[in-house]
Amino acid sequence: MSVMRLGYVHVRVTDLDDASRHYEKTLGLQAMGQQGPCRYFKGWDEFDHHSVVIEEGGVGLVKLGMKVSSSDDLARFEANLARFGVTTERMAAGESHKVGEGLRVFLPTGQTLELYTDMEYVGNELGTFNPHAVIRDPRGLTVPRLDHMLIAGEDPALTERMFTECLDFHVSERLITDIESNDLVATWLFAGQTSHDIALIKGEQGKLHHFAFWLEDWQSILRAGDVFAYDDTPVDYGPTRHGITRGTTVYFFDPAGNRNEVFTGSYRCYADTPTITWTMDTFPRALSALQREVNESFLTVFT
């Protein structure tokens, strides 16, 4: 194993009380400091110190982190790169907060993407030794952990060549406009055994469409739009299951107007899993299996 999974989002927000609340109360992160503009969350069942990060100062993406397994792979992906043509800078450690040394990588999509071996750990909600199954006090959502995010650019194409050839990366599905040109508008990359790690989109280049967390089932998918309900949430989409990666979900936007996504099912991948493709014609049953439409914000509303 090299990238092990998705380690934290950074994103700009417009007020951080407000954000604060929505990732606290409405999601149920663990809050876990500020340091200088930042403040720091964390999923209960995640145990490094934090997985999301919010700014003040507008919105979208910062950057994001994927965890690796060594400096080995480090060295090595940094050499990759070098030989496929992506900038790329060494990171001391702290230079991100709690984050130890790493690989900053400035991807042909335009974001930032932080490669790192270290974070400090602070363990989960449970501990270690005789645990419970789950915490005790319940809050928001009670999400226990960032899952996996899709971002934008000019060039997906070029970005998952990327990924694959330098970073290990696999391909789980990916959407084409049609089989005479097959080019690509979006694909769906995994590291682990997750149906994805992260995605990419044909878009304005730079640009964040969204970053989901984990919930255990369906029934807490349903219970995550009755939260929405109460706390005036605003919901783009669901809950629906998607086609591409037959998970089940919802999508909604924090206060500056980031969208997250609460997600859960899908299926496991492996290296050898055959890669899954669909066609543009076939998107809005892609995207939802069960209302087979697509609303206009999904498709134009970027961060």
Given for the second form:
There are 4 protein chains.
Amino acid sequence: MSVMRLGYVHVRVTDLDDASRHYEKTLGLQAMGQQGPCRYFKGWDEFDHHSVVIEEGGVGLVKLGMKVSSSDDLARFEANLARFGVTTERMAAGESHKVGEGLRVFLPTGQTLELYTDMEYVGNELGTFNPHAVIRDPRGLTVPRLDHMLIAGEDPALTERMFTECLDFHVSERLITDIESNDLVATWLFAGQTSHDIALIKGEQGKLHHFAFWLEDWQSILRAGDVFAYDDTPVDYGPTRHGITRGTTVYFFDPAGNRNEVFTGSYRCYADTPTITWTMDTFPRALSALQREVNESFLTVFT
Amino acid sequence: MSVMRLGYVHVRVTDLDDASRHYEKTLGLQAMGQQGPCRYFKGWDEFDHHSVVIEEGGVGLVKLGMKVSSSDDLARFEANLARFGVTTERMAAGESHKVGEGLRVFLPTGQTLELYTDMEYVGNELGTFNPHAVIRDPRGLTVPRLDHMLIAGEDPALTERMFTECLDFHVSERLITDIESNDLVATWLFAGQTSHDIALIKGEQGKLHHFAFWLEDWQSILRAGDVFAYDDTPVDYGPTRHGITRGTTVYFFDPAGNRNEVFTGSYRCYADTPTITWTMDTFPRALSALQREVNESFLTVFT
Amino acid sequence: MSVMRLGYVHVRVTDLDDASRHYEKTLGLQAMGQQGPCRYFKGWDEFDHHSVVIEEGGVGLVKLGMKVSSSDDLARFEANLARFGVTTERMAAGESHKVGEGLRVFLPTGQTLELYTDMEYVGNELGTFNPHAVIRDPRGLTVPRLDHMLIAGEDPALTERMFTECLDFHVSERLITDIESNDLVATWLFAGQTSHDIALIKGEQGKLHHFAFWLEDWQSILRAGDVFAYDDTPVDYGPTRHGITRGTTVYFFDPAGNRNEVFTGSYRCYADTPTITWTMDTFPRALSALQREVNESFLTVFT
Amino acid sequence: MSVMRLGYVHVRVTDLDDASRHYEKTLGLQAMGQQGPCRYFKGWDEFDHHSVVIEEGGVGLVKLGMKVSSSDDLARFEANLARFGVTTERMAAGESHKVGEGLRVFLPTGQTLELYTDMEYVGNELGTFNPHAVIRDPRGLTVPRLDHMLIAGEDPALTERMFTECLDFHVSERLITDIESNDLVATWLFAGQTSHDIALIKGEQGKLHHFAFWLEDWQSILRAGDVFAYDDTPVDYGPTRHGITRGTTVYFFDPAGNRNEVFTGSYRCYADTPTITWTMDTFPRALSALQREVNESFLTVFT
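Structure of the form predicted in complex with another copy of the chain, given the form predicted alone:
All chains and molecules follow, beginning with the one already shown.
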């Protein structure tokens, strides 16, 4: 695979200390220091310097990063994107803290995506010599890694085409209005073997719906809830099992109002996995197979 | 213990076939035949003839039954109840299908409770000689047994006193308006070692809020949701973890509109376990530690 | 119920500090202080002062305690035991640290059982006013409570009769050599609603096979294993699901060589639950439905 | 990724009916018909015609298949392998039942690997239009898919080099005798994002240690054990958590004696995930972090 993963999400928060408490104490991420107005965090099973960046001042997405296998891939992507008509610019090493050279892509849906091949290597918390299988002492949700994100924009179909035609992504699932009109409401895209690294939904240009962290299993979702009760973390939706992606999940907010998700289960994708189609008449089950109902805030709150 | 368990719940349903499909195919109870307007069901791990009775015509509770260890206990309860001022009447064997002699108690909250010492023994589905640990093939939710119920009435405190003073129950948890006024909103009572066999809530006299079935664990709650998606079973609330009782749970409706719950986890009670007190200012967490929010139908739909 | 639970297990250990590390750091019990040669521990969900006592010097059982509902029960038990021909003696308050008056019973299988009605109340770690559902931060196995124990002796049938005829216990399961000879190999007894508070096996007089702690679920058994890997705790048997009791389990040793178990699942018992019979030809499945094989140390190591 | 997955495992079995019962009833695979001496099976979540082939007569591996993304990859692999010095031959469409054109590779460790780009598409059991998340009714272990395999040979290092240098695999973990000599005992290789698609162990040339099926979670491992108890499936090792791969697992045998595994958990790999090194002094924990002990048959039985 050429795009390896969603490498980082960079969001604004109203208060750095409040948000740090959330990402470090509630989610259990490792604090990786501050640089200017930003603080950095990583999951216990991540090897690179950070996967979450919070920046003081407001709420909402600043940018996202995806790590690419090689400079050759990066050059190929740059050419593909130019041909596709998407604006890009080269990033120098260090423009983004601890991140090497790369390519900044201005998505048709309005977000900024940074493609890069190097971030400072830190290592996970287990090491690579006769390691243990987990960290001994859970802390908060004990999040091992960032998983995926969902962003909004006016023309998700165009950004979907950009990801598949320029960046080697595949589409696992698509939600359309109905078979006749086939208008795209949302789409789930993967570059590796998970059901999605990024998803796109029709909505306000440039916005973030949520970013999601991986958890081990459904039991960890319950454990997350027990921690939320202590930390008074506002839950937006779930726990449930999604129809789309089959993932089990709970959505919640950081103190600034950015929506987080913890997510697990789902299924394994390959390049030959057929795309699943959903129509809006089954949307409640697509969103939540378990309850088959939709709450208002889930559909209307974007940051 | 003298009252052993909630032995059966008898409810009205609008259509016997629809309801049978729900209790047999969705919940996975064993169908135990029909007698007059009633059909009978039991869980795979129950030994007596039935634990659920459905009767054609309407919705809501007809009566409930609790099995008592001995005739001596029954006689003692009868005397206690007379002294307490609750109306009772003796039941002959067979008045309730497959149920032996007993005592019918008219609860201050308006429901009819049948205390009995014998029901026809059928045996569970594993047998008692070198048995397996579970049934081999799950069917629907694979419910092993009835667990508890929640009923409403104008004076839950009076019925609570009846259960503790006359029938040897203990109170595990109590929800009061506030410390100052100490008005009882709801109360959870146990006779054995589970956190509750019956709970009482202030509300419309004689009504049923829900009856609950035991499941093995939180994983079974997810599995329940997968079955609900297939059977289009309406979910009312959850999955969540209750603050009160610590149980993990999901609420749903049978086709007639009677509320069911599947419930697991919780904690072990003893005669010396102190009563927990909840005040209404923490009600959202008391109901649902995970989400800490209340839905309307959960508070207003009684049958 | 008159006997409420297995209240405490008192064992010898070769080194107090090593054993304390095991019970406090690995199992996650709360250290409750030292008194003379003994240290005391309780689970986070227990209300009384302690459930585990370790005493410096050797290995093996010193005594066990069971808490009884009332002095009336205690007096009745004393009379029953005298009639049965079992030696007892009255215990003064404080003879056992933090324990009130009671009755010391010398079991036919050689162990010493203390029956008592009071132990100093400490409270669990959640409190009883608007409490949380779990402790926020797991520590080791996060053991909530002591569950049951298995002891050996030459005539388990006699001690079984003592428990059922004198102390109101019921028998949930029995393992016999074969149907024809009906010789008792082992027996599981309950006073409340769990499948067993104590079990007896034919073997060396006065010995301990294991004492067991409750865990929440099968997931917690896996978590226990992850902690064992860090703490280098020797595992004796499992994880598996027992045929007998249906419990899921893993056995391990404390640093002195006393066998511990963590146990969950199992089923709910009532006074009318029929006794299950196992014959030795199915012993491998009775012990372990999952693997159906027996390891040597499990059958031969008693302390 | 160019190699997408382990597509099929083809083994010999002593009796087709016995083995079919195992793969269909115990594992819950879908029977896909017979062709000559072979029967075909697939998991409920697999889209291609089969992932398991059993052939009457004996025990042990006949061959394995890996599906490749494109003909271009296949041609590139062919050139790589020729340069590496591994013998290959072109396969015509249909030489392997339902499989398209491909390349047969004779591994240095003695097994036959078939690389192919097409197998007849059948579809999974959920469909791709508004699908459910799981199949409604579990059957046996309800295996969704084949996951990986472990094969033996005299020079695992050479076959490891072949996979990484010719077929774009990466190494997730390596077990060596000790740091000084650095002799390879076993190696785990991945082409996608799972911790391994294939593993190699030093041993008898051309042999099979096991092939493994994916399960959803640790709970499914327990459920597998409950089915094994009914079907009297011999368990070889586990349940446990591996140190290597972190996977949770149980090993068992098909009626012919081929070793199967059900496996879940583990971690997500990327091209930049560093290789973990294990030394033989920690082998018990590497094999089983939970028990840290090795059974004889696990090390000696190859087929």
